[in-house]
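To begin, one chain is listed below as structure tokens, in the form predicted on its own.
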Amino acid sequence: MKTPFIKTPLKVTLDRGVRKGMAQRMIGPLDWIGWPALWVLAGTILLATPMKIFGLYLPEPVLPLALAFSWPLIRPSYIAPLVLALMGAFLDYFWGAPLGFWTLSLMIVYGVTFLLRGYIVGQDMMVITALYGSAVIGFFVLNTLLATIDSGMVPRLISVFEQALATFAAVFLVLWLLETFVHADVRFQ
């Protein structure tokens, strides 16, 4: 019979095997925020592509915003809302908005998001998703208002429903980057 207990010539132990904490490997920035913004604006960039499937085109949702949503929840930094608004800024110019437009409305889900972060962090994941489409839902009325005060006119309302639909889609990304890295060491390294 195994007994629990090591012995060695200077200390008795318990042997408890590996012990395994909270953070199960060390990440870095680019890890958690450089990699995930390149796929996000590829996705961008391939989605946005006009192409038809089944006679329909692609949808364009707009995926920086489940970053805009998941990284306060992973670990607030300052480097996050610079690569956030350089996204906003890059979707500004690639889909002909007025410069500021999709960054502004992503810092305001980044910053809602991060006020109540400690309210969303440890919740299930359907109240994760519950908030995500809260969010999008938001991030859509606002944006569908400065557009009307921006152009004098009211944009297409289907449209507008078709693109928070895509968006919402990408709540997949949003727990896979939670899952991944909520729980991870994200010091810097």
Given for the second form:
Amino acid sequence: MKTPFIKTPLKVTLDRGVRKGMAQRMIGPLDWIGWPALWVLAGTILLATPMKIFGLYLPEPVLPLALAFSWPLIRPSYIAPLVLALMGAFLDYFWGAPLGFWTLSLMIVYGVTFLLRGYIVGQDMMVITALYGSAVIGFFVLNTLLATIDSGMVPRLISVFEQALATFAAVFLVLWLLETFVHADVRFQ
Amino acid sequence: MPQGDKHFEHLKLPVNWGVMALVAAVCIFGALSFLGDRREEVSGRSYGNRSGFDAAAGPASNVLATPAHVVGDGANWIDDYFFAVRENRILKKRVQDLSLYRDMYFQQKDISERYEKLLNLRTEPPVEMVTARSVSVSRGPFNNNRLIDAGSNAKIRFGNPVITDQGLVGRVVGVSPKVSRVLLITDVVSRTPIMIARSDARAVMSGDGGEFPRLDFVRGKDAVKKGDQILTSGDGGIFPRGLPVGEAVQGVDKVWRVKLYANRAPIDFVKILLYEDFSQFPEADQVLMTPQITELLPQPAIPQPVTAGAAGAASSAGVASSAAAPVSGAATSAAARPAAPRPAQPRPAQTRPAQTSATQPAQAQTQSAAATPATEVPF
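Just the form predicted on its own so far, so send over the form predicted in complex with its partner chain.
Entire complex below, previous chain first.
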């Protein structure tokens, strides 16, 4: 069994070694940005299927919001906001929203979370969940305001609440992303 | 380390500031795009630049939605299996009720056609129709749209109304060759001129992202009552008059809303009316030119000169010919005479739709959307 202590003539140092996960592979942008973005897009398209199961329509969560909240906590990146902007543009086109509607609201969530990154990273899971809930509320309040400005009609608040609830259910994606990628690179601790 | 890098080894790029600058730039771009894409006026110009995306998103949605369709079909099968007995009872009762209405319909239709001809009434001609399948839907509170798998190749144009066998769904706001985008009547920018069938009162139905659009600008006392049927009024020429929309209900906030007929069943297959606006009707070759009343009356019998020989032969044979004997012909009742030939009417050479679409929705659903030949419905 290898001892962690290396005895040298001058001093005794602790050999921490290389972490097993880091030694095997590096976490690249494709891992924490590319694949989650593709999964979210596929989920968005899948949930847009026009069908009813047992009399109920499929939910329509804003899944990219989970990425807008997670990515700035994982690490600072130039790629993440650009991919997020592209995802917002995709939602604008796919859901038939005015151009910039989803892009603007997603980027505001990303920016605010990025500013508060130092206070959020390392918090308990319950705190992260509560903060994500706050982000969901702020996001939908902002969208309600934007929709009112755009159309002159206040969207039905019950429907807004339903979509917010479905979006909050994506907190599991947030927790998984943070659990998997936050501590993957010690340079960003 | 190369010699040239030693001056930059301690240089750290300000990543945080750079990211914030990037986020701010994207926010500014998004805000400008949003302000420049106001949709309070639903026009082809504001939706037309998205046809390329829709053309690509339609097939992709179809492929990715396949597993969801399989799951949904399975759930529907289970639903049908467990509730078949109850549904059978309901359907038997409904068939019994509808049989009475069917007989009344044929009687009233016949009477109505007679009145139209007698009054020389100009009725609106049938509107051509195309069937398509909904491949994708956004049903959130901010956007209510659908993608359907038929486009300009099927002669669909901006503004065409979209219905199901239940009622009005929305209107086409974006067209590409094989895919179209439908703005649902529940969208926050949708405004639909409607009328209440009982009182003939007019109102505007405004979508708010929910399942029950609200009625605005209702005029008159007791103009609306619970359960009143709501139809399109045709005002403004956006929709043809008389499309069934829903029933009036009153919310807890005392605001009149519409319980949409289209929500009675899943919106899978839809029909697109190739109707642009009322101005397409006054075309000379499209208008139903009803004949004058004088054309419908039986032609007066023309007296024929009677020869002595012929009269003798007729009397000897004991045969009274109406053509040869004008007196006896005039005395003959109209019912006894053969009916006068109906004048040819310049109706558009189209099939009657009631037998093809309204009464056979299941058959319509089996047809491929893009390849479905156009049928028509009368209004």
